[in-house]
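There is one chain below, alone, in structure tokens, taken in the form predicted alone.
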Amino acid sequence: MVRSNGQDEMLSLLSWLQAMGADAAVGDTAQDWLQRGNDAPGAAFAWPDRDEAASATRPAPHAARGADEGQSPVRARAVLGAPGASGSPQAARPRAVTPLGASEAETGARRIARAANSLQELEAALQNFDGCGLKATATKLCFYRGAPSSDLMIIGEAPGRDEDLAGKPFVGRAGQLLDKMLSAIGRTEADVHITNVVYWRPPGNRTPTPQEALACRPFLERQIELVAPKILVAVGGSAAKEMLGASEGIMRLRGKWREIEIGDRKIPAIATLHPAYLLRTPAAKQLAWMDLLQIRSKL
């Protein structure tokens, strides 16, 4: 079958989409943003006269009045809900929870996660968990994957697409490298306990803010201590900046031995490079395999 040129772009389209992070459609009839202006999305506004299934889409008038008369126009959008394809309002939906200042996050994270006696009794803790923004597009909480008990725990930087589907960490193809990467030291997925600094998806699979790690961290750490492992190791820039508290890139940190303080425990911590980055650049993997030699020679 031959595909024409509009066939092509459009299917590049799709998949640039997808790239960023668009998973599903949120309307069954297209809008034109751009004919809204500087006007935020959910706010009222007249679309131009075109055709009678445009005409329906129009916000009902008495949502207008609500803002008129003093009332608030989130409120108005609370009470009235969006407009169906036939015009009359839906059932409102829940308003979403204002994610909480860094500081504030940090602080009411660390007296949760300190509660938790247990890896179940943390997931739960974080399921309730407002405290970052990241909950609030993400599909499903990435706990961890592997054994709840490890001398060897694996950081890496946030749930990808496929992650925040499956509700677990490295299971994409990134995921399949790094069970490849493991076996060739003896290890599986039931020997290793893989998690990330961050437990939500980003949008369009972005790096982390300081400030949604920052949120996350009290919750990690407690994961640590939960799991008890021997060694740590970062995988990636990010996540080796974060863990290891330092500025430098990804080929400077990795390789090289540090201590990272949990607790009341000093623990042999090391960063490698991120097998995404692998599988972007093959010739990297001869400076990951002399990584994995070290970590297992530390075990």
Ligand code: URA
Contents of the next structure:
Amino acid sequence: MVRSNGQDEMLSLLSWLQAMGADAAVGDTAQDWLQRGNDAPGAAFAWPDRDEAASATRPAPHAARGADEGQSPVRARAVLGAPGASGSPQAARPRAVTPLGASEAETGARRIARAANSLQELEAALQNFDGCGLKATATKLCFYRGAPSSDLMIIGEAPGRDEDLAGKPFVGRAGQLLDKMLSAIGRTEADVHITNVVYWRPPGNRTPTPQEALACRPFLERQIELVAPKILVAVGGSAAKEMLGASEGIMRLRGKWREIEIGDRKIPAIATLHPAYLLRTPAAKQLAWMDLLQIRSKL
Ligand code: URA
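If the one shown is the form predicted alone, what is the structure of the form predicted in complex with uracil?
After this comes the whole thing, all chains and molecules, with the earlier chain placed first.
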């Protein structure tokens, strides 16, 4: 095939964008985000009122703006193949807007999450929730994997590519190692509940922003109430910081029991190393093993 110079330039620009981590289509037309000035993206987002929140079944109240706002201009403009094209539940949905008003997102999410009385209802509420911008670029919602009710709940950082395609947390290489770690303390998928701090894959596998975590947090708290675990395990630095409300690095946070207040319960929680880190740094497995022993004895 003969290509013109212009096509070659476009292709090389696309490869550069891909190399920069822009791997998701977020709109049909390019947008100049710098021209928006200081206008908060998503400012026009209308939260449902209480009655609507209770049913939590409405589609997005606005048309798509066509971008995962709150990310770098490069990522927001990238068009590298349509996500959700596989007929996933999100494929036919309008694009969501990322509300950067974090407390607004959190309040709206809390109303919706509280109304869910089962994991099924919570999942349905999440499917209809457009307050977390990650949904715009993700293929599928990743709610949980494992037992609906368990004494052991594992909370990771965010779905990656494999999870995004499967719609389940921790199914890639890191997930396989996590399963091995759990089996070392006598656990299988049938008796553990596995989820993440955010329910959708961040583009390019970046760390979720505090706003994204905050928007998902009320759903996570409701999920914890419904699963009713005896202990919580935060996996990796980002999940540990988010769950334990701490700012130290994972090496300081791991291996120490703390309590997390969820509803009217105080739940013992511990942080450990992320299996993806253990894959890169096998020498750290001995630290993870010490954490696993603590988890086993607490159970
Ligand atoms: N890493 C995570 O933190 N969660 C997943 O679901 C997969 C990889």
